[in-house]
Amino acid sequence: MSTGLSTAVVRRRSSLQSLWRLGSYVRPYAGQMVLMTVAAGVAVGASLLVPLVIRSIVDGPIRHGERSGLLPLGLLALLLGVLEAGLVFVRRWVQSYAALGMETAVRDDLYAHLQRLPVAFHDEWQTGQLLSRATTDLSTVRRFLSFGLVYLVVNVATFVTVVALLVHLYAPLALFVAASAVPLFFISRNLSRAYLRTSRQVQDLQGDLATFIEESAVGVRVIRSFGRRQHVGTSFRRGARTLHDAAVGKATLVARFWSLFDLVPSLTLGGVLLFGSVAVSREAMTLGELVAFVTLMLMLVWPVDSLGWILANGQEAMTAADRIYEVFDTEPAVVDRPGAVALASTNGWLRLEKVGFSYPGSSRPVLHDIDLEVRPGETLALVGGTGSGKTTLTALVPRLYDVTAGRITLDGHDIRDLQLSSLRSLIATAFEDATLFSSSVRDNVTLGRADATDAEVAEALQIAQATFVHDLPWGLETRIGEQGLSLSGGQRQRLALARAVLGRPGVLVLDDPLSALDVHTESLVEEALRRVLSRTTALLVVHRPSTVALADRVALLEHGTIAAVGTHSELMETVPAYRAVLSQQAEEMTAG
């Protein structure tokens, strides 16, 4: 077996296992699935009785000219048709309820799992790929589990039942019809092998294109400011054309095999009419039996035709399930330890003991041998050149990442021994790159404190000098655009700062939250922040020399470790590297 074929077989087995694992979401709807299958089966059974009624009509009243027998047999055929229609309605209604319920359950679990996954996972994965898995792939799985799987069972049962009835009517022709299943088996086997690979390619390309569109929408200002609209448009068309070609290839594959699925029943029907007519002429069959035989034979056209679609949909569902479980099978790296406790409040005593950190998949440590203490109520500023590890260090405190060496303690507790929900309720963070959501100003500010009062919100806005929100069309209820792009950079940063200081957290982590502010606004925010920082423990990343004045002590980071700790005055006098960093940052601010 070639390497490519071996890989395809392994992939197929993995995809089938993934689809089987999703069966756990079907169990709550087992009753509905059984009802749906029974309704579909009885509806098919009712339709199969109609040709037998036709045989009775042809060989009875029509052959013998007995008009009185036409009415009851005709009413029976009508009743069977009404019964089939009613059962089809029941099946589709139950199908919609169960299918949408399953899809909702999987999507809820997938979203919850995404929220538990570490920041490192989201750093590596494309947004469009995750979006594709949560929408397109789930819809594909839902279609197969709710429709394809049921009709696969029903159509196989229909084929077996029809062949049995055909044997009852005329065995030689029935065996001829049954033999037509052999080429269908080989056609379906070849289809499943080719379609699995093609389907996966199309689904991956859809995710890539969704990522490109999402990034282009978020970065539209950058694209236009650099005059790169045509370049981005060309890239989009190239990606869309690649997806188009792959999708056309998939459609061509299906069309080719579907035509073969159509060809086999057509050839079989021609043979049945030919040999059936000979059998009637020799009186081996009655005319009514031939009519019933052909009618039953025609009823196999849909099961055979749909077999191609069901197999194709099944292959898509397997690859979709495989893509979904690529996310589900990623284990959360930052989780509660067994026996983790909740901390109701904190004094804000923060210690970093021999802390080291390397990003997943990297052997080069970003931080190493960090020893640092932030006393209750103290503000410690982190100063360092670009790439020294300041932002990474602040991300370790709320456990956005876990240390890979040493430990961090809060009031003497290793933060890994505290429940995540408890830890993050005591620590508030404001990042340099302020992230806002497409909702109201109030929702953005109260993201970490949904129960905050109007007075607390007003105080936080005042501290962050974000009272500009009252001038917006609907005040706090004004919806801001995606990523807050309808606001200026300084306004976004001030709202993010208000969100962080709301509720007076025990520990406040600020990653240069004033970088986008003008000098006048910065001085007002700093003055208000002094009152907040006097009541809490704070870790403050500083890029602006003027912001150092907010800190009680300063720690200088160089090459991923602490090079010096002291007051601003002490470090200015004794540490040339500290003076050099502040001088460089001051020059950058002046140049900016």
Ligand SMILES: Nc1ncnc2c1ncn2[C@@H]1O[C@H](COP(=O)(O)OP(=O)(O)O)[C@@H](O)[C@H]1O
Contents of the next structure:
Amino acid sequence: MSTGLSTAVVRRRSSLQSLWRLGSYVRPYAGQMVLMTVAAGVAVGASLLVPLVIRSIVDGPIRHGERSGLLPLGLLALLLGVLEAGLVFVRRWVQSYAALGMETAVRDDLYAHLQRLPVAFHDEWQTGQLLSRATTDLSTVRRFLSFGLVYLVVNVATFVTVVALLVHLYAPLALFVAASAVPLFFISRNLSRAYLRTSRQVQDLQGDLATFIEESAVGVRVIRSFGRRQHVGTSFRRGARTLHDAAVGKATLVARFWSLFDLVPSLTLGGVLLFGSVAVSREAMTLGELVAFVTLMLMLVWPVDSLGWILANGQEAMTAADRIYEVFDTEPAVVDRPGAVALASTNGWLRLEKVGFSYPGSSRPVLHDIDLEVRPGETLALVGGTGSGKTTLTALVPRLYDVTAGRITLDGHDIRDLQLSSLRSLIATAFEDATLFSSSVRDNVTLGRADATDAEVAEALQIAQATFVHDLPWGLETRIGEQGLSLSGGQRQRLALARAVLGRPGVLVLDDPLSALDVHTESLVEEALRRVLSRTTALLVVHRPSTVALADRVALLEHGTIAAVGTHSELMETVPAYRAVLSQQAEEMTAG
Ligand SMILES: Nc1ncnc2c1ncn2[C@@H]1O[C@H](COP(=O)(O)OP(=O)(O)O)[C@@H](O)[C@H]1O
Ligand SMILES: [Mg+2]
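The block above covers the form predicted alone; next, return the form predicted in complex with the named molecule.
Expanding to the full complex; the earlier chain stays at the top.
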């Protein structure tokens, strides 16, 4: 997939290279990998000795009718069986430990990387895509690196050893058996590929259907009120039918798979028994050798079958590794410059100089030639029609995106020369869509300031008029989104506001924080905001004429640039466009 990000560099690599790079996560477990391979190898070796013991039993005690030699040989076979079982246990145990440790390490790195990536990356990648990369793809790679690689080595070694033993027992028949492995291998590889493809398809269809059910459940009121029940029902049945057909197709494939798998070894076995009996009657081999030969030969079936599987899985793992590295190779675009300085505090003097901005991948500038100054302690309101670029402008100040022309300064420093962590602790933001996380109210409010004291949290809640949280069943410890707690839009926005004002930031950037408040709460929050704004510098996007009164000055954003700046009353008198925007928005409010 091409992400087309101009702010990010996406390097494509060949699949094998991606898998090789993921191998760096295997290296800490090199000891365990060796232990696993040795354990698996010795276990297989033990199991291969059993047929040779059987040969000795058949050709010795059984043939000559001597009971006495039976016991030690029987005990030896038993011992070999126990040894094999013990080693399988050790291998599985080590394998789970190493595989899960590795998967966790990759997932941690992937998550950390996602956190560093620019907002633009998340604009362009669907959340589902990222989720499947962090879960399904990663499991595929883990399976191959831990299980597949070990068995690739062990099965090839087993194959070679068994064929050597067969040659040792009776060479002509051994060549016949070795040749029969070729069709078996190709059948296994082709069917494994087809199987993986249909499995993936069934998985995708299941996901689609689950999403459909979820959306219908969430949107049940809309569906009913628009009389779309029939239509939705039909779509659902169609989706369910497709899933059914795909699942049946998969089952048919599995049936074909197993019958072919059984057929080739059975034919080979028939041939071996036929030619083997002839060889025994001509005394070219003993009866015990024939028994050992057949037992050993049957031990070849699994390594050959699984080799096809492993190679098909290996191919899957390479694709998965590619997809994982597509994420890893996306470089964060907004990073600290070399020599970036930390600013301990700010006077709150914010300037935009000839600022221009266009979204990554688009040549049309959303903002251009913006000159704007917010003086220390001042509150500047930003007014403009829908789509004029207000939200975009507020996102430039905390560097969610970097300007594409001009510069923004804080206390005279270009904000790109400041350390990101320092910039973002001096500037607090609240956006239109008040995002809250499934965590406690306290965690949500102290998101940017984990060290805030109870008194500070209480003050922030007071200022944002979010004291309703004290009446929640578990107060500040109530978990949002769980425990039956769903907050209204206004409540969510007041919490987001409390989060922004916590710890008295030097500059406050608020994107229409009052949009979802009812008229009664609005006046309460306005009163509280007035207090906050009196002690800090603020850039405030406002919709409602009433909120404009909170600002010292107002800037009108039109066609991507600042059309006018002045006090509310100045603009009302001299700028008709300003009057138009405000009255239009007042209308939208009353209509909404
Ligand atoms: N993530 C984005 N990628 C590309 N274009 C965007 C993105 N967000 C907003 N835009 C475009 O930028 C313009 C300004 O949007 P926005 O800043 O949200 O305006 P406002 O907040 O004033 O309504 C719109 O034309 C919008 O389509
Ligand atoms: Mg907006």
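Residue numbers count along the first chain shown, from 1. Everything numeric here is computed off the predicted structure, so don't read it as measured data. Rigid core here is just the name for the largest C-alpha set that superposes within 1.5 Å across the two forms.
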Note to self: Once the core is superposed between these two forms, does Thr467 show a C-alpha displacement of at least 2 Å?
What the structure shows: no
Margin query: I want to check Val264: does it shift between these two forms by 2 Å or more at the Cα, with the core superposed?
Written below: yes
Check: After the core is matched up, is the C-alpha of Thr394 off by 2 Å or more between these two forms?
Finding: no
Check: Supposing the core is put in the same place in both forms, how far has the CA of Val202 shifted between these two forms, in Å?
Finding: 6.4
Margin query: Fitting the two forms on their rigid core, what distance in Å separates the Cα positions of Val182 between these two forms?
Written below: 2.9
